[in-house]
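Shown here is one chain on its own, the form predicted on its own, set out as structure tokens.
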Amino acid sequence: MVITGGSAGLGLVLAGHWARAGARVVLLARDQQRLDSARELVQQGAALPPLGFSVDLTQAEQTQTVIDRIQRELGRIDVLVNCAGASTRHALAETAPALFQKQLEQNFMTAVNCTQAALPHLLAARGQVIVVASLAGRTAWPLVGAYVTSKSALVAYAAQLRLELGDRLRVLTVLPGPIQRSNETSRYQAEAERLPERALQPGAGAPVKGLDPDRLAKEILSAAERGQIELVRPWKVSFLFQLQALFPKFGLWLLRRLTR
């Protein structure tokens, strides 16, 4: 099993749970330090010793070379979680195109990169590819522009993947809200200086409690183990999606109620 933002948030909670349920877990993250740390951290209870490998993602070229690694060390790769990603915050009409292409790249091209690289080996197990996206993936919101438009393009690469492949390979969408984290508010603070207060909020200001990553992982897990097509949490978002694609002149105005 690979995954990929293994060396921290949600990446790290679901390599742990993975791990203590017997899976051998390869981590991949950018970062060799806190690869490492997170390495021992997995570690804690494992069936298996987790093994980790520093890439960035966004290099297709560096990224097969450690796929191609992971299949020759380990003989087969079965699941491929694509976590790694980013986020960030600014108003539409001062976001850079070079920020766009940042962030396609940090939240879009590493998980095509992955995947791309991965598919052969998943295809011959019969294997699984679990996108863990955003609630941004399926809807607007402000001061997130970059973040919204790279999380549209996973989501639709997944469905894409299910559309093509999904006789060979199971594909699961993750739709999480904002998860839980010590030092969200702290993130932001740069980018945010001439922003409403709601910027360096969770989600940038959405009305959803924070997810608990620990029960997150949970779900995750259960859902993969379950062929589910798609995990969306909080479950009650799934209505706004409904309603916006149905009566799209409505989803808009809720929308804009919403962000007031």
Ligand SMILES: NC(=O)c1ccc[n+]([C@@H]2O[C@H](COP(=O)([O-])OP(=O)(O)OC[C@H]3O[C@@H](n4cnc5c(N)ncnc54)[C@H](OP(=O)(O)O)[C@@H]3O)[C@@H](O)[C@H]2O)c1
Contents of the next structure:
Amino acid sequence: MVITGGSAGLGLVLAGHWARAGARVVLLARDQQRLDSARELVQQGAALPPLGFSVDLTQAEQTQTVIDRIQRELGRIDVLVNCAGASTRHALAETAPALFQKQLEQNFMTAVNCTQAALPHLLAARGQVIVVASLAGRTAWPLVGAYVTSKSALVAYAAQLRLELGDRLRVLTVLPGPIQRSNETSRYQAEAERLPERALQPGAGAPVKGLDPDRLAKEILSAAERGQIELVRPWKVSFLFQLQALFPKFGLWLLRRLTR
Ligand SMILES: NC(=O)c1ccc[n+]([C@@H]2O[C@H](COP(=O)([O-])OP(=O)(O)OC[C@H]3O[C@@H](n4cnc5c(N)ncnc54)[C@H](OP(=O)(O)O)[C@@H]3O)[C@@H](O)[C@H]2O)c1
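Could I have the structure of this protein in the form predicted together with the named molecule, to go alongside the form predicted on its own above?
Below, the chain from earlier opens the complete complex, with every other chain and molecule after it.
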């Protein structure tokens, strides 16, 4: 199985769980040093030694070359986890078009490049694609407009894959809220200087408790095993999504209250 963004954060935690469950894990990310350390960590308790390849997944050709190499070396790609991504903090009115483009490249094109390159192998293996989006893939939220836009595109791409290829490919969309991490407040310091305090908070101040990455990873593995289509965490946010879909004006009123 291939995990993009497997050298850090949720991708690394997922890689550890899958490797301990017996999968041959391949980590993809850009920074070779981080990849090497991640591979050592994942190796602990793994049945099969993990592999790692440095690649910039925003680059379609590089991505295709790496996917072809993995297919040649392993003979099979049955699961692809699209977890690479990044978020930024900006007020919408101050978000330059170039930043939208960058976020689309980081959060959407990374997944598109990798999935389209691996599709023939995934289909041949009657495999599975897991797309790690975000709650931001289904709702607007202040200060993360470009991220919201890119994750919404990702959610739509997963839905399209499921519709057109769902008879030969399982597709799981994961929509997690903020995930607990050690550098929570320092992460956005540089860009959040001129923004309200909430810009520094996980999920730009979303009023939900940070998710435990280990627990989330276990839930993703189990949802993938069961062939689930979607996983929303915390699950209670599903109610907000349903309200927004059924009663758009009320949904907007509620969202405004939550974001005050
Ligand atoms: N953290 C949260 O609170 C949260 C909440 C909801 C959803 N998510 C989503 O969950 C995923 C993981 O988030 P995280 O915070 O755990 O991530 P993270 O710790 O920032 O790690 C991101 C990973 O993606 C890789 N990556 C980024 N750009 C890449 C590129 N162009 N090509 C190849 N690899 C690339 C990074 O490695 P290199 O930099 O070395 O390339 C790294 O391995 C993301 O998609 C994120 O949007 C996160």
